[in-house]
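Single chain ahead, by itself, as structure tokens, in the form predicted in complex with the partner chain.
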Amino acid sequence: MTTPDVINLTATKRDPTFVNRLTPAGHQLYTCIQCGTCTASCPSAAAMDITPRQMWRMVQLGLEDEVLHSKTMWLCSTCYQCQARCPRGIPLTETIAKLKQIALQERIEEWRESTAFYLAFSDVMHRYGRMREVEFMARYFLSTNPLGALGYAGMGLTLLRRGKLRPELPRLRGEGRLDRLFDRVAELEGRQ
């Protein structure tokens, strides 16, 4: 979505507790001085609909819908540059992971091309305990854009020829290698 330059704060639904959910930064986000160092440091900023600096201001203002609705967090490549440079020492990168987590729990469909990446990775990790790149990519493309996979077919073949990709038969039945640990974590977090 494109964010308007002016947001009517009186007429917009706001949740002042939004910032509490955004660990680890939490209330530290109120110390943001809007210097813009995060935006200037971000390799993806040019492609974002709201820049990191704007996003942190919107978080302060409790504009939860607007923030979760923007693609900003999904363009974050976890490079830690904003976190390393923020003059207020706010753990920004780790807090963006939390934003992704909330979006993954509440808005899976809206950001399918990104959420599917996390879900496919997690499924494979769960099942085998280690990443299987071929199965992971297959799952990702099947759940997003099977035709999009064609754009990668040439590259995939080259990687196969170089021995970089190892095709393995999926094992879909039986207990997954990390089932117990995943289940236990879900139980401890009250998700079961």
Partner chain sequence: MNYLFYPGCSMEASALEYKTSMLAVFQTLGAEVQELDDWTCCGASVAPVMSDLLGLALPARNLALAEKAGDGRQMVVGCSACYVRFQCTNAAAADRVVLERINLALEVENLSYGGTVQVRHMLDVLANDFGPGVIAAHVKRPLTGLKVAPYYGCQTVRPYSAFDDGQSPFSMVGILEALGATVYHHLREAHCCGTALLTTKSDVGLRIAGEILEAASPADCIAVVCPMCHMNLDSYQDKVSQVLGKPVKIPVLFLPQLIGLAFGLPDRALQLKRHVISADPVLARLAA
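Switching from the form predicted in complex with the partner chain: structure of the form predicted alone?
This part shows the chain on its own.
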């Protein structure tokens, strides 16, 4: 979905309560001065359909559908650069996580591959406390396009040959170590 440069606010459905549902930032987003520091700090901004600055303005205006159907939040790498440099101290990265949560709850399928990537990554990290690439890629491709994995077979064989990829999945001593952390986050977000 490409967002036009000009949005007719009189003809667009707006939800004035949208910004208030975005804890932890909520009302703090109203203090955004549209300086553009978030966009300038974002390493993924060039690939986004709307810039982070534009997205925060759309959130302020209650343009929920446009925000939740954009791919911007799914391209966020949670590097915290925008949040660290925000002159207003707005918790932008946590707010993007909340946007993702709302999109998942509302089953928005606009960016299915990005959503599947995010969920597979989170699940593997939750289970093991570290990344297990083989399982991560298997989960991702099984949830999107299993035949798409064939395009990565050459790279996988090269990594295997160079000893960078292990075909066996050894049990890690750290399994379940992040359970308390993930459970606490789910509790704080009201998902338990």
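Basically, rigid core = biggest C-alpha set you can superpose within 1.5 Å across the two forms. Since the structure is predicted, the reported quantities are computational estimates derived from the model, not experimental observations. Positions refer to the first chain, counted from 1.
Core-superposed comparison between the two forms: the C-alpha position of residue 137 differs by no less than 2 Å.
Superposed on the core, the two forms differ at residue 120: its CA moves 2 Å or more between the two forms. Its Cα shifted by 9.8 Å, residue 183 is compared between the two forms on a rigid core fit.
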